[in-house]
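We begin with a single chain expressed as structure tokens, specifically the form predicted alone.
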Amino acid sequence: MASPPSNRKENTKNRIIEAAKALFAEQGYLKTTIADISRQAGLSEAALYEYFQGKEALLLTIPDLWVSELIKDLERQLFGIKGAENKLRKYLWWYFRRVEEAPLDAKIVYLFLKTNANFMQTEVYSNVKLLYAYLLEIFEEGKRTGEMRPDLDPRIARNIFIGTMEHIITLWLLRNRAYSLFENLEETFDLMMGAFKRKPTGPSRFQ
């Protein structure tokens, strides 16, 4: 029994996306052509253009699908976790696990998409901001409950956390994923938390 036309179209679209993903990651966005993608997907160039306007449209579609999946998963991952530090640890470990599970998507986001001049006008950028908004909420919660420093600026703390996280991922990708993202992660997390957390107040030495 033949597949319905809608299913065939979706399958073809997914085949194009997977072909582009593999080629972008293997030989780079600039070196990949529409002819390469159509050949890899087993389609004519004319057929490919029925689904995507060009190479840039594919570059923007691939990470949008991935980041949308991350947003759906994150709320489930953080559900029931108490305390800002525990939530931050879960966020970091969860995110790195998802990156290691989808290295091609991560490579396209971190090495190609973020250097694209149109990135900040895309739906992907809006979703990335939404993904990182959870971090701002966690830092605000920690400050409100007294777990974080009273003088902490949640936005600066979020930026430091994101910057560290993205730096680790970018190096990992540039070094061809030769090691695990989790190497020395506990030490890195402890250093960051040392800057964020409220310092314990011990008894005065004059008592």
Second form
Protein chains: 2
Amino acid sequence: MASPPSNRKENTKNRIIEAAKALFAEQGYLKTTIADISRQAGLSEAALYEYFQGKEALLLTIPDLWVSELIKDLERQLFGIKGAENKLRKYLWWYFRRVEEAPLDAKIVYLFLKTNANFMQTEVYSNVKLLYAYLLEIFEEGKRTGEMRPDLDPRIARNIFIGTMEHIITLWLLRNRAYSLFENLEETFDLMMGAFKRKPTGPSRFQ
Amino acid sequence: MASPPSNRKENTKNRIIEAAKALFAEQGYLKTTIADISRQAGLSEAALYEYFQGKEALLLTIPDLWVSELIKDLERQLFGIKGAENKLRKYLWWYFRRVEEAPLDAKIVYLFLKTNANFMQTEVYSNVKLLYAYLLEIFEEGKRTGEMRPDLDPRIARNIFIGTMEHIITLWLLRNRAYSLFENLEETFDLMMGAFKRKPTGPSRFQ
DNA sequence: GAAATTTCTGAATGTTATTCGGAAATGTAG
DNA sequence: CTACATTTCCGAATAACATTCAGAAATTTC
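To test you: the structure above is the form predicted alone. What is the structure of the form predicted together with the DNA?
First the chain shown before, then all remaining chains and molecules of the complex.
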């Protein structure tokens, strides 16, 4: 019963998800009908309800899968990287690359999810929190090792970091990804780091 | 015909807007029905269509009014303030205060608007752009006067500034405004400014 | 106070999401 | 291969909405 998740079933489910993802991302949640999705997936509207509880559950499934995957990947990516700044850099480049590779998922997460009245209660949200909690740890490490300013508040630094990230991504999505997400990324990163890093006490001053 | 916008009509229109604002902000756009809105406003569903083309037009009217008002106020607020840092500080505090005063409008702008497939084509969007264009000018002024780093890219600085602002506001809205928006604002501002401002060349170095 | 205009309403209409009853397809066991 | 059980599917209801329509009530105009 639980063991072999019959390939047939899995396949159909995936077809539905892919169809929904494309349509939601293209026309928005409201303008996409169940009829649209089931037609694109090649089955009847009624059949779709064998796989998902309803339209909203279907919407939530998409980012749920994506973010779960991200969580699994994140630790692996950061493993073995030394230093808070290097970790932050890796985090940013890694995340942007994942967004560029899965723009439909990103669009649903960034443009449609927050709309949802009970977004805060979803599985997705708690996974997003995990993704962001990692940043807190990195800033704390940076303070401990002296790489970051001793008076840095990790939550504030995280707000700046995430806020900037999300803003760049949202703009890019709203503008239909007409340019590369990585444009000016180096400069943006350096500018933020300038705020976080400990000021090098010039060799001669203060001693 | 165009001159006296009969008070009766204006009043009803406002009642509808207030009802819609409260309901959208509380239950979200999807779960709010025209029946809900018209009941709360004290008229029939059909009558509502005398005032608005439809549900979506009604949604867009709300931020449209709010953002237009902000635009009108912004210049007045910044008038007479000297220096880029002082202007940025005023901008941030002014904007947060306006958000705190009109959290329902803010919620609609931040959580429901971007969902809209043709948000980019709306009046609201071009007004939001105006609001943000102001920041560019301020950063440019800062560079000219030497208050900001000479190598600062104003668009990047603006991304960081707006991204941080929007992130703090969005979190606050999603958490039902359970705390003050101004918590840690001073520290956040200072941290960002640290990135933007020109490094003070210590009195003795370089001469 | 009658005619014109504005503002309103109850009853259609049309679109969608969702459910229901059972048919077709697939799998299982003898 | 055949009978039976299970899975997967569909066409036809049902129900919840947004929106429109035809005309009634209220208000304004002259």
